[in-house]
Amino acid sequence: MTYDITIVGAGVVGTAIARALSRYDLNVALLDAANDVGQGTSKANTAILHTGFDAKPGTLESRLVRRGYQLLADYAARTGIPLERTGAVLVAWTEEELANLPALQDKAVANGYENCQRLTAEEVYAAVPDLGPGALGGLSVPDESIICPWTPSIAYATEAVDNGATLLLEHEVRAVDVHPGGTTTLHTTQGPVTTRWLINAAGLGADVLDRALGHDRFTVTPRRGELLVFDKLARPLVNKIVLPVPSKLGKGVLVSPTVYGNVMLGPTAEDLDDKTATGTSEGGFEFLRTKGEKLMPVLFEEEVTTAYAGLRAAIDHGDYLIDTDPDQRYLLVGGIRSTGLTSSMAIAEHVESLLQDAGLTMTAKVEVADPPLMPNIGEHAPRPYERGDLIAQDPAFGEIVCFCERVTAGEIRDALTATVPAVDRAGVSKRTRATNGRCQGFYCGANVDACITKHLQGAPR
């Protein structure tokens, strides 16, 4: 079979593109080396829905983040993706940072965001009472939000598959051949995949795939960010995102609530050579402890539940690198940094426009699937174990398997049998939060694994 379009990379950007293109009369394939969607840079990030107030004005990133913010917020409301509009406070700790705040406010206005307000030190402490001493002033960003970073990729992929797209996981691309007759063959670990158009949304591997097609225009540097997650007892201390004044490496170390009821501190920013280096480090912990104890010392009176690290796909280019090569029938979506979660749907919209400009015939399907209703794994709405109506219909939703996160057997079963199913414990954790709580699977891990094994033994071969 020859696909009309094949997207390499099933992260939040690749799945968003697949969702968008699946709404046309096109044979679409979504391909990834991992065994699940959203397993690369999309898996571990700061989970913030950005307004784009501090983006570089006039850039493609600025435009797509602003557009993506609204698109994803609307999509979250329709699908049940956990989202909370907490707002953020940007805190100046030095005279130099304080002096930079007016320029940041001007930048926000230039980016089309006019809701920032300057704050005195007293107003900063009124907004975040448990902040450490020494804040000189701040800037409020009332529309910054926290969001579940895992569910969007799964929702996008689910909708794409519901619309007929083919999901090809565990297909690592080893080589590419562009044929003069108008097709391209991807040589994968599961065999060849032939396509008429290729979209490179491979994240950390986008530069490698780009070179395989004969280009040499950018290099991806994996930028590791380590984060600490504090116990839910810390949540009353942090009801807003607390941001530092940005530096050239990004937004720096922040403190933020999560939609799961925890508090998060991080990330670090460490450029590496290894695109698989997602382990945490003693140095990263010490750096975050030093920063965190100044930012909010009382936070360290609570327990750290876990630490994790993610990689951002930083590139030697000041903007998103999205470009079309009609001769090769190839479209690059590279350099999508930490704002990619926010801008994902706008990037997909932009890709649609570029493909149409390149001459691809795109006829909208007469009927498309409704956006899927995703399981709620956030704390903003009742969870299944709290819903008597759901338990009355299906007692499995009253059977707790993971007691830290109150995850039920019904949720785990549904995760294993969904349109885009979990295939292992990591996949179940992303879809239900099982093993992500205080015990980190120490008590519930065996029971979660038993649910998975029971399902696999009963699943059709």
The other form holds:
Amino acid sequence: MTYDITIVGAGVVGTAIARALSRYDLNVALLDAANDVGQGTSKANTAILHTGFDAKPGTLESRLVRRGYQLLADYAARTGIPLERTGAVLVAWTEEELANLPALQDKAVANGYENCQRLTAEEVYAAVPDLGPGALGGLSVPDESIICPWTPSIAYATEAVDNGATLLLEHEVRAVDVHPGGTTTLHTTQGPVTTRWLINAAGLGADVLDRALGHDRFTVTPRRGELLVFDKLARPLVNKIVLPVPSKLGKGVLVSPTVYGNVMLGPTAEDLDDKTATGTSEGGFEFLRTKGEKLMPVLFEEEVTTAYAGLRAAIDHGDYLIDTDPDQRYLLVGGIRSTGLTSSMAIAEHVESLLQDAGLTMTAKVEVADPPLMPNIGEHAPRPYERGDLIAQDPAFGEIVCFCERVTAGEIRDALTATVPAVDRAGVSKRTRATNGRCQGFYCGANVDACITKHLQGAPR
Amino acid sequence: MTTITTDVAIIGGGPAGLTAAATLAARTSVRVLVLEREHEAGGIPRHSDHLGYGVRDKHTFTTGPRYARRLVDEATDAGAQLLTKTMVTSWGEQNGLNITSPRGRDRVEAKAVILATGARERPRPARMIPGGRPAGVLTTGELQNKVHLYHQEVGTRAVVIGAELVSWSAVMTLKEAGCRTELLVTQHARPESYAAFNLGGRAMFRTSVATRSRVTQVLGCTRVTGVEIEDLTTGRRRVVECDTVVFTGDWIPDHELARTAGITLDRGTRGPLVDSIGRTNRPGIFAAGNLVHPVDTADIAALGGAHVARAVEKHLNGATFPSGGAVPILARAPFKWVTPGLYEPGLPAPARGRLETWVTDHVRAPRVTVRQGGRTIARRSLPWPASPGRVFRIPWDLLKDVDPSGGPVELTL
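The structure above corresponds to the form predicted on its own; please give the structure of the form predicted together with its partner chain next.
First the chain shown before, then all remaining chains and molecules of the complex.
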């Protein structure tokens, strides 16, 4: 079997590309080393759907973020990906930051975003009453939104599979051979995969794969971001995304509500060498505590529900690095940093046009699957445990297994039997939020594990 | 949606809730409904499969599961109705409760509500311990659930964080699961649990205890490979290899419903602020058990449930209790918390006639001082030591000279 196109990397970008290409008469394969989609950079981010107001004007990133915002917002509405338009407030804490606000507003306009408004200190506190003292003013970004970072990859992959794409998980690419005859062989941990076209969406590993194809154009530096997630009972404190004024070091530490009803603080930004260093650190916690206690002192009277670290793929290049090599039938999608969640569908659209430009014959399928309806794990709409209609049809939706997150036996069963199923506890957590709550499994961990074991024993793999 | 009406709704079918239900149902004709979110009622003792239960309330010495079954039987035999797999998810109007169960989404209306939602251990993230996020990191609650209810495997070598009673309970469970405990780690200069138990525990399990130490990092990517421990005296750090880490103690009440009801919480316990008969500041809502003393043993929680049940009975009979002139009882270091947190003149003493407190430091010969308005109103030496990791009890009569208009009462050692 030779695939027409193989995408390496089933993160939010790779799955979005697979989804887009699965709508054509092409044999598409999507490969990942992990046992689930969205397990790398996509798993751990700040979960914001960016308007792109602060991108660098004129860049590909600026264009794709802006376009991606619309595409993903529309897709979320169709599929049930949790999304809430909370708006953001950018807060200036120093005179220098205050002086920067007009330039930021101009930049937003240059990025095609015209809804920012300057705010006085009083207006900032009216918007976020529990903010710590000392804010001098701010800028509103009314369309900045919060989104579930996990459901998009799962939705994209589901739609791709529904349209006939092949999902090859636990396939780690070890070597690549580009053959003169028009095919490429990827040597994976589960044997060779042969393809006509190769798309590199390998995130943190994109530079390594790029070099394996004989290029030397960029280096990915894993930039670690640590985040603290506070208890749901803290949610009334934070109704908007509270952004710092960006500096050269990045976007800085923000406080944000989450679509699951928590409050998040972070991220840190620390360049590392190790692409597997997804642990949290003493220094990171200390930094977040210091920053957080200034931003919102009352937050630290609340319980911390969880802490995590993600690695974003920072590259030595000012923009997304998306480039085709028609001779090798190879397309690189590299350097997609934290905005990749927002821009994912626009990147896929861009990739489609690049492939067409490169001469690939792309015929739209006569019939394509509807976008999948994803289970709701957000607090923006009724969850299954709140729906008498659903429980009446299926009592498993009334059997709450995870008390903190109110996840039902029906949802866990569905996660294990979905088109792109969960295969372990992490997968179930991502799809249902079970064990992600304040007790972290004290009450439900063993029960959730039992559901998984029961399913895996019952179902031949 | 069905509306279930009852006289008393008890949220939580653990020792406190079940005993409150049995007490009310046995003594009165009031309708009592216990709402339990687990498959089975009984609370934590269900999965604490070792001896030590029922001493003070049942005057017996039995295992957790047997004790749990007895409490369930007594409540149902007395006529209380028990709904399992039923979770109260929010409040409706006038103390109404919205519930979810496999039967659907229903509503409960009651004249009085007893919150008996218990307490749990803070998991690792709440303690802000950095490192990887590998599998094999548990609380005692999850460990016991795994081993005793689901018969799942745990690792082979464990480190237990904490050295209090529950920590030894974790060690016993690990042993039963075939997992050796390499080390217990405690910040205190000595293990918190009873001396006899420590000696017995160390001898029985051949486990050592690292005192004046803390865990600074969890190591491992997919599965735990070890923990980094810091000696608080020398600052030296070392790695202890293990595949399982159990975080024990560090209790927090399950106060979600109390908070969402707008009930005032006690800053020390983080449970509802109650007076000596278990009243919260919301009329008709009472609280009992480990929700108000995180945590004491199951038998004490049960006796607390019985105590509050008697107050609820009087409340339903229209008895008017004194209200409004409560004096706050404040815990000063080395006390971490005290409960009840309110002294209401004219009310009966709390359960067993004692204040319950928790200390942060070991005090071998404690001398309790009660002050009000800068004046010492009582002082007494108590013949039992105060030790972190277990409740320290203080006779309620130390408060007999409290001046109802004299402002907050302070408790020190």
